[in-house]
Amino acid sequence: MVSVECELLSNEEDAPGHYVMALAAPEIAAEAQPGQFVHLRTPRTFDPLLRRPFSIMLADKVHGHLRLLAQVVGRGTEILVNTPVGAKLEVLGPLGTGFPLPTGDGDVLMVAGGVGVAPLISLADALRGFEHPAYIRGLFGAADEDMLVCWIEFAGRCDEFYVTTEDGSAGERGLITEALAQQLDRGQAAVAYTCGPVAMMAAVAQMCGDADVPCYCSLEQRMGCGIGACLGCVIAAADGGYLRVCKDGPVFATDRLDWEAILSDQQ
């Protein structure tokens, strides 16, 4: 983990309110693992004070570049996405624990919802670099076509790719969990990975558990420090107590989490 000033190389809108930011960050890119994240501070200001966490979408270790997917949800992210190319951003990372990579035979299921696609792109990219690449079935769900952010990057790294939208504007009309049920019925899945809205991940966790398929999720949570000190991002654990998303995660085996309590806290 390092804290460095990184040059913003590009900042392009991929979908309404969603931007892909490229940063020159060789020290972080060299160490980054799929599922880890970085903490960014808005340039030349301490207002807003806290950094913003972003999953690493891609880490180019050869050229030392990071690609991040940012959704405008408030003043801090609005400042970030309007930062001019060439500016320097203060970046802390890589942070957190990443995805455990599959070790056996069988297909890999990846279930993305909205901006939750970012860490799964990183994971799929890493699996493509294996000597014996895993067979990846990618599932991407969103409310509508505009929310299928970076779908080309995701689809291009999958052997099979399925899309659902709630309004039917792209792919099949319905929820991504309906597509997941069909994929689980096929069998052959050795492991599943998911990132997206909490309700979606809770459903994916339940379905994979019922199908006896190990499942890992990447949680998105408000964070203060990003290093486990402030306890501002804790979530309920299945065996009692709490886990820190920034330090113990953001990747967790889904059976470690108390999904009922997590869903309740989201309401």
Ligand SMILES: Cc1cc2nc3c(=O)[nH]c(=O)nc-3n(C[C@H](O)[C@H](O)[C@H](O)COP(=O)(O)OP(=O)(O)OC[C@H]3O[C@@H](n4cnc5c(N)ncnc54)[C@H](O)[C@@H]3O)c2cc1C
The other form holds:
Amino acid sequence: MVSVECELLSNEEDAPGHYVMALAAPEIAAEAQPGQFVHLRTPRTFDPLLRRPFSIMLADKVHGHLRLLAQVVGRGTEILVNTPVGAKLEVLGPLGTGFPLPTGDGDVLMVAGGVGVAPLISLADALRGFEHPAYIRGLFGAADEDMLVCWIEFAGRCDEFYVTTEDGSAGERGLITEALAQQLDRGQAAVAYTCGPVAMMAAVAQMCGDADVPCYCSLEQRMGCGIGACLGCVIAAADGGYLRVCKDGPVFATDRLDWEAILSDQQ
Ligand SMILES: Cc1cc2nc3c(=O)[nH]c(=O)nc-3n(C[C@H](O)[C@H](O)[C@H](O)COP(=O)(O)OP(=O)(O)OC[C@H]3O[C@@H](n4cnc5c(N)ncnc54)[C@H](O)[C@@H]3O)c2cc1C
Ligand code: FES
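Please move on to the form predicted together with the named molecule, as the form predicted on its own is already shown.
Now the full complex is given, and it begins with the chain already shown.
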């Protein structure tokens, strides 16, 4: 893990309010594992003071570039996406515990919701690099067509790809969990990975548990230090204890989590 000033190489709007940013960060790209994140701050300003966490969507180890997907939700992300190309960002990373890679045979299910597609693209990219790449069935759900951010990058790394939108503007009308039910019914899934809204991940966890398919999720949580020291990011564990999203996660086996407590914290 290093803290470095990185040049912003490009910054393009992929969907309304969603930007794909490329950074020159060779030290971080070299070490990054799928599911890890970086903690970003715009330098030479203390507004806002705290860093902001973002999943590494792609780590290009050859050219030393990182690609991130940022959705504008508040002041920090507004400042970030308005940073001009060529400016420097302070980047701490790679941080956290990423996805365990699948072992053995069987298909890999990936279930993405909205901006949660970012860490799954890095995972799919890593699995493509295997000598015997896993067979990936990708599922992507969003409210409408516009919110299918970076779907081309995701679909291009999957062997099969399914889309649902709540308004039916792309793919099947409905929720991605309906598509997941069909995929679980087919059998042959060795493992599932998911990232998206908490309610979606809780449902995916439940369905995969019922189908006896091991499942891993990438969680988002407000963060302070990002390195396990401040306990600002803890969530409830199934054994009654707590887990730090920044250090023990952001990726967790879904059966380690107390979903009822996590869902009620969101309200
Ligand atoms: C490990 C990790 C990976 C993430 N990856 C991505 C990513 O790839 N792309 C992306 O767009 N966002 C990602 N996020 C969420 C992103 O960090 C927040 O959206 C961002 O910090 C909000 O900052 P803000 O100042 O714009 O929002 P604020 O003004 O601070 O808050 C605006 C709203 O966003 C919520 N929020 C703030 N911080 C977080 C947070 N850390 N997690 C969830 N909700 C938050 C607040 O509760 C509030 O409702 C990730 C978060 C984590 C923890
Ligand atoms: S953000 Fe400080 S412990 Fe996780």
